[in-house]
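Next up is one chain by itself, shown in structure tokens, the form predicted on its own.
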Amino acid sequence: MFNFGVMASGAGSNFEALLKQIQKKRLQAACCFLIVNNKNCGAAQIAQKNKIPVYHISALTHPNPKEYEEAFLTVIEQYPIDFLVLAGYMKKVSSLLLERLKNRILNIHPSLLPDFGGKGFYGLRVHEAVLKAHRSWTGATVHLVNSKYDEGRILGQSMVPVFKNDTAEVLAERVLKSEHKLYWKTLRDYASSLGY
């Protein structure tokens, strides 16, 4: 059994997929909080529905850069978390958080890293790049977060076929389904490897 927090920016489907695995008792874990940079995002609504505390931290709430960084620490200091899980979080993680939770922050990316990763590769841009490169396969990658976008140690990957008539939107949907299966298993296995 372990505790984790989540950071998200968008619809929150990966966040919801993790919560479903906890409810099914496949993932022996508890989600303690959600941090969002957009208070009206879908992830925030999912958290509220599941009675998970939501914290809005953004340049709007904390215009001062130092206070912005410290706001994240204030949240994680309230909860005894073992891991921080990024589920479609669109901002760079602060160096303070990286130091505090070294090798404990996970992210999921919609390609087979190291391909189609790094600054600027997010959302449909990733899938458009895969199609433009005429790849037969793409997929999802769960990795540890470090100071460089999408360059942390890879913990798990799943492969997804690319079909001739795919659009970026169709491919995105197929990859997302794969992410929902990959993320919870990788989190479970990584936690287990550390003795949880």
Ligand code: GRF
The other form holds:
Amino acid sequence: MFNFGVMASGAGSNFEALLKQIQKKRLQAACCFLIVNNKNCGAAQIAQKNKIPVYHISALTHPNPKEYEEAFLTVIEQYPIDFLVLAGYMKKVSSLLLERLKNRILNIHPSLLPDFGGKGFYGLRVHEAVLKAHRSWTGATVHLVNSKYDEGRILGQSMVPVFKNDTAEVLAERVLKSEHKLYWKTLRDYASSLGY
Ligand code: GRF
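Show the form predicted in complex with the named molecule, please, the one above being the form predicted on its own.
Zooming out: every chain and molecule, the one shown earlier first.
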């Protein structure tokens, strides 16, 4: 059994998939909070539906950079979390947070890293690049977060075929489905490797 917090910016389907696995008792964990940088995102609505506290932290709520960084610590210090899970979180994680939760922050990326990762590779751009490179396989990667985009230790990957007539949108959908299966298992296995 372990506790985690989530940070998200978008639709929140990965977040929701994690909550489903907890409800099904496949993931022996509790989600303590959600931090969003956009208070109207889908992820925030999913949290509200599931009675999970939501915190909005952005340059709008905290225009002062120091207070912005500290706002994350204020939230995480209120909860006994073992991990912080990024589920479509589009902002850089502050160095304060990285230090505080060293090797405890996970992210999911919609490609087989190290391919198609790094600055600029997000959303449909990733899948467009995969199609442009004529790859027959793509996939998803769960990795630890460090100060460089998409470069932390890889914890798990799943492979997804690319078909001849795929558009970036169709491919994105197929990869997203595989992310939902990959994230909870990788989180479970990583936690278990640390003794949880
Ligand atoms: C996913 O494709 C994830 O790999 C990337 O952002 C997307 C988030 O989707 N980091 P969702 O908000 O979980 O539906």
